[in-house]
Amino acid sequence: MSISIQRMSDAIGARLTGIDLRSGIDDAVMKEVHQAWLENFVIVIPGQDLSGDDQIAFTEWFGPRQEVRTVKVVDEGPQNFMYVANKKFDGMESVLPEGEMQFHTDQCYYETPSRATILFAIEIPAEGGNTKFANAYRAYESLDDAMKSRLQGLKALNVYDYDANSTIKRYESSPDAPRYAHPVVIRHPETGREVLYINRLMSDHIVGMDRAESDALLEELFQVLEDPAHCYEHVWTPGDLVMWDNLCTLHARTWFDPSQSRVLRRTTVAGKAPDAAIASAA
């Protein structure tokens, strides 16, 4: 099996073809798309027909499943992936609301965000539902030093309330939505790399720091963090296994017909506690 990796943008993403998932997980062709991901932080690969057991042990080679644990749609037992839908399908009902969705990174809002994230396509509208990815690794190296050092030591306060913002912020979180405060920079596991770990969907507000402040300072660096040269945007085709580094990305959805199906199985690989990361200027 011969692999061909194709950049996507020169921000972030690659295709890799040559790659037939069904016949099994082979360790040498994993260690290439292991190597894929970790350089290009997003990677899809096309034309795949995946069941829901064959998406999970593609997912359990990079490390244990993280059960799913935002939104509970089964009665008993451990609940091994979920559906990105718009539809009930498959017995499970639809868990997210349809339309535009936010930038974010999946689970900040708890001690151990998920460390990757993958989506396999069954059912896509005709025009929409694209997902937009962004390099966060890019936008910290992009930063003055001046706002390297101001940034260092500070943590942002995560918190996602699926009732009142699941899609775009809007209201106040319930007091009883999860949440959790870590470093504004952390320092990636794997490459140990500063990246900038906030984003406008759930990061709430700098922990310590007037509101006013914070507000006028988050809405500074989620410009960054948006900002087309950092990003590629990913049109969905039914087949496309996309997985992506959840701590040096972010991720947001366009907006798409409601009457026009949406449909992705979503697994994740569990994560550790982000480590804070010094600022290289200081």
Given for the second form:
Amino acid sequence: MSISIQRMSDAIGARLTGIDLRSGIDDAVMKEVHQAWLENFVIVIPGQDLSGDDQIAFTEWFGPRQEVRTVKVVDEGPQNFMYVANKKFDGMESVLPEGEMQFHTDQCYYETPSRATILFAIEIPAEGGNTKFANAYRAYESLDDAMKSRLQGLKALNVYDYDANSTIKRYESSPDAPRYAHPVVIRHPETGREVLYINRLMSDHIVGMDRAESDALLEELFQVLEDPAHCYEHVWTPGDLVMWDNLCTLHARTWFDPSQSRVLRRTTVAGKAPDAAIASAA
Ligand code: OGA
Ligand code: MN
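Could you drop in the structure for the form predicted in complex with N-oxalylglycine? We only have the form predicted alone so far.
Below is the whole assembly, all chains and molecules, this chain first.
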């Protein structure tokens, strides 16, 4: 197989062609895929016809799968899949069925967020339901030195109330919602680079900071993260396999017509707790 890699935008994302994941997992091919993923943060492998088992084999090449912990979305079956879908599919409960979703990273409200998330597109609406990806390395790099030093040592409390605020943060989160404080700037475990690790849907406040000051600081940083210059918007085609680096990217979803089916099969690779970066602001 000869893989060709085409960048999707200046900031983030690459499309990998010349790969057929049905023909089994080939180590040499997967090493190229891994490298392309580390360099481009989001990879799209189009034109696949993947069974659940194929998707699991692909996922597990990167490491053990992350346990699905949100009680409501657990599939009790042996495969532990999740479907991001607006209808029942394959007899399984689905999650995140409807509409627009704000920028976030997966499971940043746990000590150990997932390392990677993988979605395989099965049914896609005619319009909308695109997934936007933001490059959080670039967001950090674009801050000025005064801001970089201001962020040193800060932590943000990330909270996710799946019942009240699953896609847009509208309400006070329940005190029972899972939460974890991670450094605002983390060091990526594989690349060693600094990443701005907060997001609009889940980062509630900066630990120990006055609420008004925290809201203003977070809003300023969210604007940088969500700057279209740091983003790529993926328009899905059935058969697309997309994998994102869940530590250095954020993702969001655009609105779509709820009467049209949207079904993606989701798997995740387990991660470790991210370390704080000692920001070199000088
Ligand atoms: C996810 C997610 C966005 C989408 O699966 O974690 O946020 O476009 N999905 O469905
Ligand atoms: Mn997500």
